[in-house]
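Given next, in structure tokens, is a single chain: the form predicted alone.
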Amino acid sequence: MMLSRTANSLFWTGRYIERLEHLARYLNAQFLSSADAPRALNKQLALESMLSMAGATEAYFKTHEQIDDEKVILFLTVDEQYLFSIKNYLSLARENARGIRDNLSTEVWETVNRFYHSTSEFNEEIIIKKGPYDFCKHVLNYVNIIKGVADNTILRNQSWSMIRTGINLERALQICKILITKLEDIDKMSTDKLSPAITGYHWASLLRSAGGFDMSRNYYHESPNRERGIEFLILNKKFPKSVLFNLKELQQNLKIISDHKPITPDSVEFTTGKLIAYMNYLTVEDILEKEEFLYQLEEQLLDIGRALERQYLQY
């Protein structure tokens, strides 16, 4: 059994990499979409959406009086004073990876380290001049490289499962946050502006933010809408970004970490299995009937994180 300190660093390396990826993907999709959005939409809504998805609205207004596109983008990308900017998430991921270098391949560590130093090319002046597109694409390209190198060079043992546990839990949480944020965006608009074209635009933007636009069209052979978007991102059993897919992956990785020990009612394995059993028989109609469903699902995922921390990560 690995030490709790090591497990903690493995888990958080996976979580921070996944978190910065989703934040970069969301900023990129929202910023680009706002540039050619229908008239009923505006950049103000897109900027508010970015802050909300990142959970940064309150922190932003502690240091800024009003929404400003340059300030919001800098705040969420390269602001070193804000703990949860993409640049700081990368710094946290690197520090955790540094502590577990013996569990990683040299190739993975060198790629993480190279990624960290490469972001120094992007300072505030460049981000303001060129916008966030190049920075976000740089981040997404490096994340894909890290995941590919890790997939091909790390042993499939308990250490790997702990990294994957962090990725699976964070990915499910980020998809939940993206859905909550986009539904709140739609609620902010007056109903007379919500034409089918505007609604379709929102759901296409949401799926792009989650990296699921192309596969959704491939799966349904129709344009995205509220029902198909929610069903695809929460319940689809074959899409690797869906909440249910990641809960099942999480369950398998927890079995390896626990060495297949019997499950007790107070364990994270029990909490995870209970949520999977509930979701296995859930339909999109059930979800749409419950206004608070996504908020409750987010809290259940956070409960899994708290149970996992109590069981494996405290030292």
The other form holds:
Amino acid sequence: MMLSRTANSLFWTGRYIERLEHLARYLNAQFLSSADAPRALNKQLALESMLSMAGATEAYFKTHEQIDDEKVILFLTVDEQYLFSIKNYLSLARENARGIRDNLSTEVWETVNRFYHSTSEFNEEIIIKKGPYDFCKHVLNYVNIIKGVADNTILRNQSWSMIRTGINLERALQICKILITKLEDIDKMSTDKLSPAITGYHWASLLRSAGGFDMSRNYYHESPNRERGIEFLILNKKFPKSVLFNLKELQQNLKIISDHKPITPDSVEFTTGKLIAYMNYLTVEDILEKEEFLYQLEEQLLDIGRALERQYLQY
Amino acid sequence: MEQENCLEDLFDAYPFEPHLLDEVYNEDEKIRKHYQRVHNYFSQISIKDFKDLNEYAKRSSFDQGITFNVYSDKDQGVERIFPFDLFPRVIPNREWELIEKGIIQRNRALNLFLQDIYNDKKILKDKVVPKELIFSSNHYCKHVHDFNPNKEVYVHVSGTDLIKHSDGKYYVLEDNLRCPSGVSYVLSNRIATKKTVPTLFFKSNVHPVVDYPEILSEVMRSIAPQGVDDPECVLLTPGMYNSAYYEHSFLALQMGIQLVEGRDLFVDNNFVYMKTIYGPKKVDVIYRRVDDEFMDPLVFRKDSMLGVPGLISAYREGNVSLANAIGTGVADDKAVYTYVPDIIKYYLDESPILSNVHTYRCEKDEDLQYVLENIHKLVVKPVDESGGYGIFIGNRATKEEIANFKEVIKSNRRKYIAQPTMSLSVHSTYIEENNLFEPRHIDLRTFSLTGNNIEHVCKGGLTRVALRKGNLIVNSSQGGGSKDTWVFQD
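Having seen the form predicted alone, can you show the form predicted together with its partner chain?
Below, the chain from earlier opens the complete complex, with every other chain and molecule after it.
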């Protein structure tokens, strides 16, 4: 038995936590790698890329005239006016978690709360002085602690599956977003497109941004390139960040939430199953041939979110 | 090796205030018998360790999110913890027995009173309580006339405030019969005590308080509508921006019931349902922490977003039970308070076990006369406010303030009562700024539960401390703190 409003808060707690994790990792990876970027790349590109990945380009230029490294970093980390900075995502996650206190273990709630209060201590001054590294590292550490505590303390019931559903969907979306952003970055460098050094650098940085660099090397025993990067992040069945892996987990969680009820064509279970069936028989060559593939995939993932909302979250 | 400084040094420097009743020390400045063990234990703690424990306790409340927002703050989002003093308040068993009997007596009488004034009105016809007083009360609810709640219980959760006067007697300061809050502090203070001074706690034979949520749950089940064997119980909260939201979520979690908001519920055909991911589910009992006037926009305030349209009609049909019942506020009106001894006599034919503070009702001519002449030694209170708001303390006011306030009283006599300034007892309390233990005024909010054949008083309660020196108002919204309250089993 679960209230629709509760389901909504569980789902969004999962999504916000996942979203701010990816944002923090991306900022960190971009910031660090822009420092040792090859000649043709500049800081400007890394900053544009951060804004684009966060979906914040438009919002940024509403309040700023030009790209400035301090301003972009502040905007995406601790800006309290901008609704989609990491700090604000964290407040949203905490407010949602507060609304479902009775579904969470005390340990999870206290960790979320500590995360919130300790992150509040980072202000503009500190970020300007030290750069985003400490802040992002702090965020990533806490997200890992929260996930570990949740994993070890929450009952494996529908509430858990609802949080996981939010995490799975958001992770698939974020991976998609990272790929889209990085491919656009590469395109912007069209003159150097063919240089293997540049693409090698890009793909390594892409995998790092998605938190998959080590595991892809472990899997392929080769340096990353376009094929391997895309295949690993979209189709790998064993890597917990790949889109397909998350869709399959999502499907399992939906089974628990729906209590194994029969599936009708207008249901979120159906929409998800259909996408998985399609992706199960997809090769990386198919993906590379279709230019619009990632944009379509993003749209399909958003469809799943909309169907889920219609079916379970309205109150 | 240098001797480490212990709390004993701080206790030795305790600034006694001889004209006040001290809970810990007797008039000869000796430790009272029931405090000896606690006092000895604390004496031996090094000052450094104590400060660490104090920090730990604060950190722990903050992490748990036991915070509240103060309404008058400019910044709405500011969170404050309710300061918790590690030195517990101890109530000897023989004193507690009296308190417990007195509260149960009061609950019984007030319950019969509510039943009567909404139905036969015998006490009004017999002129024991003037009917104008009842009908003019803001909390008197005409929508529950000629209606009996399931099992005829009105006040399921009651928070009676007690003080100990310098004469050594307990007095009832006020009854809280609507949505009294604070019990989560009782439970979390106890947890903090167990963590910070475990050896002392486990050696002292203290009555547990941890059974409160379980008994509240039994109370809810006991008042289920006719024919419902396995009732669906929920806790209705105004939402996460309410200052007591922590408590609502805490109690729901402890009882394993759904925490709902008005927007989660709807009424169909006089039955109440909650919106779940599988569609509507019937609700039978609601422990509501939403005030009467916000419960149902069809009956009360039209602009309320917190309530459920049609709820009162479902309630009157007997299809859903509410704890507390609608309309209980009329009995915790501070003017009605003055009649409680008569109410006890009338329904139970007993004399009150717990005394009332003598109260002057400004609407009575001779009382008004007295109040206007003696206002400098009285505390004047509005009858229908809670949280310590609107209180006028005569001996703290300037001549001009007194003159102005006299006019305020005369313009709305029904709204004000006055009481002699009671000398609340004081308790040794750690004052961080001074690094000293100092006497501070305290009171005691008790929590009692009434269901069908259930009468329970939580053995302990919330000792509230006025942290500012000399201050008599202990409410959390007025800068108060709290202490764990121990009732010894022997």
